[in-house]
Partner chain sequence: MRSLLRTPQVRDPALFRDISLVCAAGGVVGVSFGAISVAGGLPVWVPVVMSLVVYAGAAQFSAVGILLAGGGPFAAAATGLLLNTRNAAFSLAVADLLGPGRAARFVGAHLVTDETVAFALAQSDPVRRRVAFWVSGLGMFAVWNVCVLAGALAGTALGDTATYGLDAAFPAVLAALVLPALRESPPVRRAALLGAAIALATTPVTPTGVPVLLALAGLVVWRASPEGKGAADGRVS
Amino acid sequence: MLALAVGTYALRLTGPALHGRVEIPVRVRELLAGAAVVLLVALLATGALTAGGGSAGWARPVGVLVGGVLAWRRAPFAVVVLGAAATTAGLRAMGVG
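Structure of this chain only, please, in the form predicted alone.
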């Protein structure tokens, strides 16, 4: 546990310590930005589409989709969360699963 803490702290200090000394090429920055988006989408898909090793049904993915649309339309965070939760709960209450 101590090794993980030290490693995490060292990585956090690396950014400020190397600021201005290392120049990252623009192409690498673009690739890293794209990679971050891909990882977030993969995490979203895994969380939205699976539950306990199986399918999550239709209610959760539809709720995530509604939340995504609200976020894309720049709705306030509380509206995004409540909209996604209400959609999922409503569909489950109707028996969609």
Contents of the next structure:
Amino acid sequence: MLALAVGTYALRLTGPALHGRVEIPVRVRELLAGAAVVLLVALLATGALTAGGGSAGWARPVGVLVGGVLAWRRAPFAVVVLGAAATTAGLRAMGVG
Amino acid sequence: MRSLLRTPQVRDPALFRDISLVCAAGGVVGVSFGAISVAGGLPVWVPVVMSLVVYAGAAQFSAVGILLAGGGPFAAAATGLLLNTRNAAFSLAVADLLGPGRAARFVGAHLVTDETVAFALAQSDPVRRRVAFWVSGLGMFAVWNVCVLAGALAGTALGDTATYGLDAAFPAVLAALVLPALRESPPVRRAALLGAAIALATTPVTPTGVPVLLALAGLVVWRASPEGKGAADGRVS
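Moving on from the form predicted alone, please list the structure of the form predicted in complex with the partner chain.
The next block holds the full complex; its first chain is the one shown before.
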């Protein structure tokens, strides 16, 4: 646990530690912001569709899809989150895995 | 730090409401983390201390999952670290938001999570980004740890949290937070789509945590905006 804690903190410190010591060119900073979005979208895709290396079934992806459509239509944040959770919970209550 | 949170320009009830909602959802996940750990046979202090010092939901779940499955502490730590490798990239992306002070940087680094980075990057200007990062970071940290403690003490009373559909809430949160960046910037959109496809394709054949890192290969289709603006003036594009 200690190794995990120290290692995680070291990874998180990378940015602040480098900041101010190395002059980061504009291009690289743009790339880093782009990289963060790419990572978040990959998390979103794998989190929506997979569980433990396999498929996550139907209930979760459909819930996320409902949330995504609501977000695309610029629905309030609360509606997006509750819509996704309620859809998935509802599908599971009906026996959809 | 305190003065940052009182920055007068940022009185955005909608932002604070969104953050509260994500904190609340995170709290339920925290309760289930505490409950699952204790129900699986770990002593109460393990999930509680782990939440304080590791503070990374997915890594904590996978580490406890491996511990409970008899995978041993080494495998648990290695998997958790692999999962958290993305935080190095995230911390680079938010480094200039943490503030100039040494203390702010050391504290801020610990608060770097998927949600805080997404909240920060979804804001339109540097002041709002900084406020979003700190408010969501401190809020999530407090709620997460209190809820893990509550879950650990309550044990298994909550039942299976999948019933509530919370596993769908988190990807939906990420979708809502990255959509503005995706709408605004076609290069980032292309890179993100390619990256997500790579991550999905490699999920069945690589260890947990690796697919998301492989998604960075999607950046091969990324090009800097010709005028050299974007991230530099505080936007995600």
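Here, rigid core means the biggest group of C-alpha atoms that superpose within 1.5 Å across both forms. Numbering follows the first chain given and starts at 1. Quick caveat, the model's predicted, so the values are computed rather than measured.
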item	value
Shift of residue 86 between the two forms at or above 2 Å (CA, core fit)	no
